[in-house]
Amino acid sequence: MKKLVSVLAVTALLLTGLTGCAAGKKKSSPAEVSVPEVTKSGTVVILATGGTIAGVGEAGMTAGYEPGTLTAQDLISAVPQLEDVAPIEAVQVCNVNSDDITDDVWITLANTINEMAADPDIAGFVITHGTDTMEETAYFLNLTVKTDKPVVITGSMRPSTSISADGPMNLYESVCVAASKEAVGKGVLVVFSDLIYTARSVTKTSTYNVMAISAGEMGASGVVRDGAVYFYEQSTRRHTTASRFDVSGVNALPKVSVVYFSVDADPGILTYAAKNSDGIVIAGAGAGEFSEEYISVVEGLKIPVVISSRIDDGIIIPSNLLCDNTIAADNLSPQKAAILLRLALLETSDTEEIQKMYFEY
């Protein structure tokens, strides 16, 4: 126990040479250039989940450690800076590794939010999060959350015990979007290591880089620098209040297996998910394509089947598919596709249907 609070102090410590969103010391230049900044505003609500930012283990290593170690209360205490950009409220929904978020999870912080976003007094929320599973919680707050108010997804690749943690900085300028005037209206948002990037483009990349996450073709949507918010890009498919999904009175989702293609893959893999999912995304090869054994299995299933791709750029449109009863994921990861599924099952089986939401959202 006496490791972990000097590691926390000293991670504090390090936190003083922060230059807050607040105003404060600067460095006198030959040139002043004015540049966006935020004031204190309304409360910004962290929800904690767990993952490696709240992760604990031998000091200065980065593998090896116990995720979901850390309360809430524990990591904001790490960044006394918080205070100087917004008043700080913590939630602790859950404490565990990413990989054991479940739909309750997600069902749960939805609810949370939605009705926590009906206060005045709340600007946005924050929510800390493992990265393994961070771009499917984000894609599901995305479609299900009804508030304009910034909501912003963070985590770390370094636990806190580490050389160089990652948390404290990523925690900190979370707050400063949450926080932004900027940010509202823009849907759910991941900030990592500088970046800001849309619930529905986000994807980890890396196994230990602390550039781990990322949105391959689509790019970043802004930028964070010293506390101040730079916003260049935005979505354009339909999020947040715009969406059709409503999980207020829901209680679980349906079942959607993913499976995934490869060189004699086993067709009776999916028979099996057939009969113990309400719908299944394949990750096809290339644009979306798999076997003539798996195609003679695919036109007999009764159940929704969108098909996605193993590739981590492109989009899938119907002229791909290789079969007529299936729905093109469009540019959806596998992981996003499926979730996009599990919502929509929720309403309706029809293929046409659901195809329609897929280029919507």
Ligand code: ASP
Given for the second form:
Amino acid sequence: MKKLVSVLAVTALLLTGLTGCAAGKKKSSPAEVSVPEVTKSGTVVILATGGTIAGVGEAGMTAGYEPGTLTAQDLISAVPQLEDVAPIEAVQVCNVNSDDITDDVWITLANTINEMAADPDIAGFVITHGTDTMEETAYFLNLTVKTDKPVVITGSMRPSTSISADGPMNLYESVCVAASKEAVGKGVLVVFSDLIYTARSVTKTSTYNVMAISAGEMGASGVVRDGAVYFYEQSTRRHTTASRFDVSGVNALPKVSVVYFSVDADPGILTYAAKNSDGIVIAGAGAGEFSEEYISVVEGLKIPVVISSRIDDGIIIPSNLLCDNTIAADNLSPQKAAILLRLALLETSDTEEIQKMYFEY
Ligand code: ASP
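Mind pulling up the form predicted together with the ligand next to the form predicted on its own we just looked at?
Every component of the complex follows; first up is the chain already shown.
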């Protein structure tokens, strides 16, 4: 009790002191505090693809809705504040649940952005997208768009008709980032619930809550607060203008299957995948490990096999590999390792050359 009383007394003293100090000191004028401003640097193009952000359902409810229903124009009309940030142009690319995104949509997005980015009046791009696969679209575009202009992907966890829908704020903050000079040259970004993530690190970590987008142990790169954009970190890996991958003349990507390992997993799945794919990614246990049965099948495979992990965080390096004919995915998740392999296979199927790419991109 005595201790509690003295803690309270000290707290009261501190508070009095602080209040007195603040009252006696001149408040910082805005000129003394450097707050990044929203820069009206040009038009922001919103490319809509569907997802929950365009979802409509029973008023107030968060599940059981129809994703990919509202149009790009509907999304823009719901956030009149966008006009204060930048002139907006809308492009409806498709309107689907993001589990139905295909390589065709990816290639269309990359080529559309690459063509439009040549227009000096365009400052940046925002793609509205379902959250299930936004990390895949983000990483694909990070490797294939050829511009320094900001490309931002966003979505929402709650449909437009729910209580406290998160789509409008996510769209507003994404347009702020896309219009911001701070975001130039940072590669493709995902903006979600006030945070900015790099395409390489971002992932979905919850099936339902509004903080479903994260970057695990790599963390966020920046913050958006009342329209101001603050960056703290950036990717060290090759992206956009420094990437070797070019899909301008490509109609379809090579096929890569992801095979998940678990106790007693049937290695016949590997044989099936190998027969029907140009490459395989294995989501192994721990640092990319799997059973003796798996090892004997993997050793006989004649197509590139990349080893990733079913664990969210951590890296896989060549010394972790159980089979000499395989490639370590570094810290790419199985779904992102598959994207890099699909792009690599456009150029080569040489294991050593592909291995180098995993430590570059
Ligand atoms: N199933 C939805 C989608 O990815 C989920 C979402 O957008 O949050 O399209």
